[in-house]
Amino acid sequence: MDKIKWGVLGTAKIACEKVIPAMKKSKFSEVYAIASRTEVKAEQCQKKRNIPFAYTSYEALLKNKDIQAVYIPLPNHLHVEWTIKALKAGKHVLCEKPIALSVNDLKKIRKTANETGLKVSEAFMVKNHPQWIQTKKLIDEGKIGKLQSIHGFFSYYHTDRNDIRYKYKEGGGAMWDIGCYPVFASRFIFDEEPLKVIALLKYDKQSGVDILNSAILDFPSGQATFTVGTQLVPYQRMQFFGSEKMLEIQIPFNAPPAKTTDLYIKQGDLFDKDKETIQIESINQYTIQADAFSQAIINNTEVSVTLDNSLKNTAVIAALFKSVRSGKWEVPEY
């Protein structure tokens, strides 16, 4: 079966160091071209990753008729613009999260996708990882009893104010960068939308972006809480508490591609005497993400993360920011 020919808009670190090498191992994807507004960066990534074509403008790449899909790892504030331009150029789009910084912008993407009949997906790579698929299956089967509470934590330490994560107007900050993950994961596992949400944020005085966030999401079946931070010790966990047991994902968001990961199921004993370990085989989540999207194109099936899903995730995050301003619970507006 022929592979989907991909173009990459931008030479971000995540693209050149993680996603492109992973895509080159894909059964259904071929990295065909790379584009950067800086010629040196385009050529460097092209040579390092052995990519057939390099362009010094995004527009030039989009004009290549052989390219069927594009991956967009650009700064957050450029996602909407270039997703829409790529769609209008006849390309399917896999865009890094967050695909949009507002519900209205996401609706613009959805409108263009409907008009063109092309596929668009937000790159929440966790959706395709076996550890998340297994977690969902176990909880749905009642392995921990009735799920009532989810707790998440995700942090790293980074203080370079020149980094895009510290640019407020460009969509920087902890909530958009990593807070989106526990929001997405909680919605995925509960398989519901939160009725109301509330958050507390701490801002960086120099840049104005949020650097420490804690939130509560009130679902029909229970509650989800999470904390994320960009000036904390690096750490991540997701825990799911049921009426009988709890399940913990050891490395929920940055699962290593060449190392197994573990799910822990516990009875509730503080000393983990009855802990059950489920080992998940090593797999590159960026490879399976590319495969899933390419197969959706080839087979004309639904993408892993739909635009409706992304719209609801964006609405929850927007409500969390709104709650910080109001100091009250807020209802996501879809």
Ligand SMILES: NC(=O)c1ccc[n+]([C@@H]2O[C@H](COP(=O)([O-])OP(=O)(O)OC[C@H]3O[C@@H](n4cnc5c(N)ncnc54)[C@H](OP(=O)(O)O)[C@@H]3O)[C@@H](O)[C@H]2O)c1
The other form holds:
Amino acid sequence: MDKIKWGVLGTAKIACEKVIPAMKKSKFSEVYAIASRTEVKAEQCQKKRNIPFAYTSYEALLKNKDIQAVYIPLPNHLHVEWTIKALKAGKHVLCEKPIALSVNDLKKIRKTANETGLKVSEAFMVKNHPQWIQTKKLIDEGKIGKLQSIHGFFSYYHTDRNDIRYKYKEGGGAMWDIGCYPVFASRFIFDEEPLKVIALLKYDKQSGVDILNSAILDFPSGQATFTVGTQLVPYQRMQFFGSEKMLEIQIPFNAPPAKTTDLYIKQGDLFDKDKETIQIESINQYTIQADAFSQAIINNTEVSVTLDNSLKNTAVIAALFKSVRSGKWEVPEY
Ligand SMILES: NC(=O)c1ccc[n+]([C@@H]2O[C@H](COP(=O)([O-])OP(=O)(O)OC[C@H]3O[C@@H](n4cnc5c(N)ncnc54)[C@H](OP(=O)(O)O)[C@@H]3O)[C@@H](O)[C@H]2O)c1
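Given the form predicted alone above, produce the structure of the same protein in the form predicted in complex with this ligand.
Shown next: the complete complex, the earlier chain at its head.
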């Protein structure tokens, strides 16, 4: 079967170091072209990753009629503009998270996707990872009793003010960069939308972006809380508390491609003597992300992360920001 020919807009770190090498291992994808605003960067990435075509503008790549899908790893404030341009150029789009910084912008993408009949998906690579599929299955089967509380933590230490994560106008800040993950994961596991949300944010004095956030999401069946921070010891964990047991994902968001990861199920012994460990196969989550998106194109099936799902995730994040301004609980506007 022919592979889907992909183009990549921008020589982003995530693209050149992680996603392109992973996509090259995909059964259904071929990395066909790279574009950069700078000739030398386009050539460097082309050479390093052995990519057939390199372009010195994103527009030029979009004009290549052989390219069927594009991957967009641009700074957050450019996601909407280039997703819409790519759709109008006849390409399916896998766009990095967060695909949009407002619900209105997401609706614009959805309108263009509907008009063109092309597929768009936000690159929440975790959705296809076996550790998340297994977690959902175990919880749905009642392994921990009735799920009532989700707790998430995601942090790293990074203070380079030149990084896009420290640019306020470019959609920087901890909430858009990593807060989006526990929001996405809690909605996925509860399989519900929060009724109301509230958050507390701490801002970086130099750049104005948020660097430490804690949030509460009130779901019909229970509560989710999370803390994310960008000037903290690196750590990540997701914990799911049921009426009988709790389940914990050891490395929920950056599961390494060449090492197994663990799920822990604990029965309540405070010294963890009763801990059950489920080992999850090592897998590259960016490879399976590309496989899944290419297969959705080939078979004309629904993408793993639909635009409706992204719209709801964005609505929750927008409500969290709104609650910081109002100091009150806010209702997401889906
Ligand atoms: N899913 C994940 O695991 C994951 C991990 C990390 C990041 N991400 C997401 O991926 C995206 C990129 O993150 P990154 O850290 O890889 O970014 P990055 O290294 O800073 O790369 C962004 C790229 O965008 C292009 N660009 C176009 N206009 C730009 C502008 N005004 N300022 C800066 N760059 C501009 C540049 O490519 P050219 O100069 O070549 O045109 C640049 O290399 C973000 O949306 C982020 O949230 C996802």
